[in-house]
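A single chain, nothing else alongside it, follows as structure tokens in the form predicted alone.
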Amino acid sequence: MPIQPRPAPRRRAGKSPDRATPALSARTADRHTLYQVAVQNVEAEIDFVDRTYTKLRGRRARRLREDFCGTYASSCEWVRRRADNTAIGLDLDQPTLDWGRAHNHAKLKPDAAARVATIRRNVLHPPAIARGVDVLLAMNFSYWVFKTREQIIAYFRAARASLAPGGLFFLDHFGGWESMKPQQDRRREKGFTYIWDQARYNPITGDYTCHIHFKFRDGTTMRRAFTYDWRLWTLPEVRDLLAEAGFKRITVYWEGDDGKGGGNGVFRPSLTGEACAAFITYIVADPR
């Protein structure tokens, strides 16, 4: 099945690089560039992964695998951090991998570039070179592409089998009562507006169709720059499925409140979450 570039309804809090965006229009803009500006914050994501692994294991992780990696920005950020870090990304969409090579991989210093690789491969069947990793990432809800219990448990089992001794599986999750509501969420960025469109949700099957659109100051709109055909798995379901797949400890890291109705970018382990309209959490699954 095709795996699309990775989405997210809202970018997580955290320090972002200064990305100056020139005058844009739907005719000239690059959808992957817009996505990385509006959606991703790989610096904050890798900060969390690195810090959490070190705290739980008492040592630093070295080998990382990024599933559904798309433009593999997280992998590139990982190899920037330390000279002995390596990364491998798996995805089925070759044009997106090629874009990542030209725009993310090419910006790395030669030593770092040599320590990151990608493979066009289904994450259900990772090659031997992509196993034995310290950290495995399945971010931006990409694992929702698996719509049945059999499929998602097969993926979670494949992920567990890919971990080295002491390895950890990192996922994220989007929920809250607004997640099931057809609606559009808009946010201004420099030079354009990002639109997260929850187009359709079927409460019987969990089928979930979402789009990303980009609107520009000249009045043009890049409609359906990305489209996602998912099942919306609830957080209790994901925890249960991970346990069924053999993970012994599944920890939810809940984001703190900034006092203004938003998240503060600080995620801490918790068994109690606020029944809010929308939330993003991290999940850390430990096989031992």
Ligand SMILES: C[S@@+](CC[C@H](N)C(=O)[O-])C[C@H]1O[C@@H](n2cnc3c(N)ncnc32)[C@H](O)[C@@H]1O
Contents of the next structure:
Amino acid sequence: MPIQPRPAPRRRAGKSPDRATPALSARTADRHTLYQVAVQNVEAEIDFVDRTYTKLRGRRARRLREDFCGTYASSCEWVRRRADNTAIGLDLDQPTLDWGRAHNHAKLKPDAAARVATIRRNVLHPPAIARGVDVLLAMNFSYWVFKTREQIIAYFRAARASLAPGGLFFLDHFGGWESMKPQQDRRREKGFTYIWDQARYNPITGDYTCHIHFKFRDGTTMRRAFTYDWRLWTLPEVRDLLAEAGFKRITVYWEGDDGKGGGNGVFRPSLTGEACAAFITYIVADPR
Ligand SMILES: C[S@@+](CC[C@H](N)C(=O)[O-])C[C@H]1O[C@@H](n2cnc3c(N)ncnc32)[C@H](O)[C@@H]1O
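The form predicted together with the ligand, contrasted with the form predicted alone above:
Next comes the full complex, this chain leading.
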């Protein structure tokens, strides 16, 4: 029963932003560093992707594409894993890509660094060089930026067309009745508090506005460090839309129970979930 009252809990355990932002204050902190600490756990994400692909296909994936890649931390993690892994990231925002180059890409050893690239591009129109991938990622719910059936199906079709034979499309999703509720969820990190703000939800259109704020011990707050203008798609809708876009097998990986009302970090294929307040799932879409 994965009751997780926060939609972005995938933490990078044990890492502190202190090294990059010695004075933790809204005046000096770097929002991308804080995001990577509080929101992302690319190690766990890539563990899941690598293990699931190998299990389903009986061989290792090599070529990965990260859609909505932002600072492309997952791509960097992928090329770090094995000497023949390659990655390409697509994102619209050049300053964010540049931050990733300076802070994530630059930390890779030269051999790994040579196997990752990014392109500033709308994921609806991936270039030929970004097609033929074994694994395609759309994580942190970023595909919710597409608010109409036409747009989201167009994206899912473009994703399907980008897969190599045997390729798989990995997405994540969050839901549960709390996801529709305007509310703020706070979590303390080392030196700052992460605030997930579900600011507005329109039950007629599904329009959903969320922010991330960071609050510091010196009393300062970095308000709206990130803002998301999404449609809150439900899990049954996403499954139907993937099917409509031509995916044949759509599997939801539901998180196990830690026995204390939370998730245990182990995601298994399932057709039965529990009606929790908040949950996060992975979805694996297979075109064959
Ligand atoms: C929530 S962030 C995701 C960052 C990272 N992938 C993660 O997992 O945390 C969303 C990113 O999607 C990008 N984005 C939004 N619409 C896009 C589009 N149509 N094509 C490419 N990138 C897009 C934004 O620039 C932003 O960097």
